[in-house]
Amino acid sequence: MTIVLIVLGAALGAPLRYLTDRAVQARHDSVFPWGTFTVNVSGSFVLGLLAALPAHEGVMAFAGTGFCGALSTYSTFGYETLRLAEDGTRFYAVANAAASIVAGLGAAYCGMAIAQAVTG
């Protein structure tokens, strides 16, 4: 049953990642990968929120592992960072790495803080 929940969560997260990435990137005329940055920060926030909630094992499999795992894409982040460095835009590569790590951790922390404030 757990694998089915993970697959269902991923079936929602992956298309949402693609659509969000395309929508965000279309609004920016920059080599910085804003779309990937947005989905990774969003996924980190949701996962932080879920981790601090007293969520059922099935909810965590569906939303945490499946949905957030498919929504966020740190492998694409790594690929895009390397591509930026290889293309000679090292400033954007360093900015992407630093901002993604800081914003991802910050978003997860904010998600956990909100969940703890709501649940007491």
Contents of the next structure:
Amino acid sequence: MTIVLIVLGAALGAPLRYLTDRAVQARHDSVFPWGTFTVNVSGSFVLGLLAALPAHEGVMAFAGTGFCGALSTYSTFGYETLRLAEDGTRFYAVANAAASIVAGLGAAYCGMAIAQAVTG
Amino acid sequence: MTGRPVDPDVDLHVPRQRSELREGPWGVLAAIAAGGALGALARHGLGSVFPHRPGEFPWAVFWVNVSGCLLIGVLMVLVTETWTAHRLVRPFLGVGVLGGFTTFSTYVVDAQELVNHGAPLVGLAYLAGTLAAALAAVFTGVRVTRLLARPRRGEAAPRIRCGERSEASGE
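We have the form predicted on its own; now please give the form predicted in complex with the partner chain.
Let's see the whole complex now, leading with the same chain.
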């Protein structure tokens, strides 16, 4: 059952990352990879929330391991950071790495704080 | 700009990727969903085989993210610089399998849980260590694949006949 829930969550999360990335890029023509930044920060927020609830094992498999795991991505983040550095936009490469990690940590912290406030 | 995509998931500056959803939306989305499910299962499998206790360095997710970064470097050089790949190869392997395999959310939440379990130094080492190793891995993947793929690029060149427009020379 866990495997089915992970498959379902990931089959939603990965296409949602692609569609979000497209939608963000269509609105912001920028060197900074805002699309991947958005999915990584959103995924961190939801996983922070789930981790602090604490969520049922099945919910964690579907929404945590499957959905948040596939919505957020390290390979895309890593490749983009390298490509920014390769193209000579070193400032954006460093800013992308720093901002993604700081915003991801902040978002996860907010998720955890909200979960703790709700559950008391 | 070198004309190569910066975002391996989708880069709207690349005309072929800009139009890929219009040409066959369900094929692209199904390939990403199937790849994402396979990637997430592989990550879950490794996490189950190599579990970590609270306060311990999360080695399984560390290696998942570092190896995924190595592989995205290899894949992107192959599909953007060496091959003329099938239109679903990047969506399936890059966006789906590797995007679903690697995870940013678990990386961040695991680091925070290390801090919450009284191991802030391990958390900091995990944050910085993953970033450094992942960037080194993606750099290695790109450079080694370019080096190995170079002779093949040379062989492919004569296929373009005089007067013919090609995607490679057009950019």
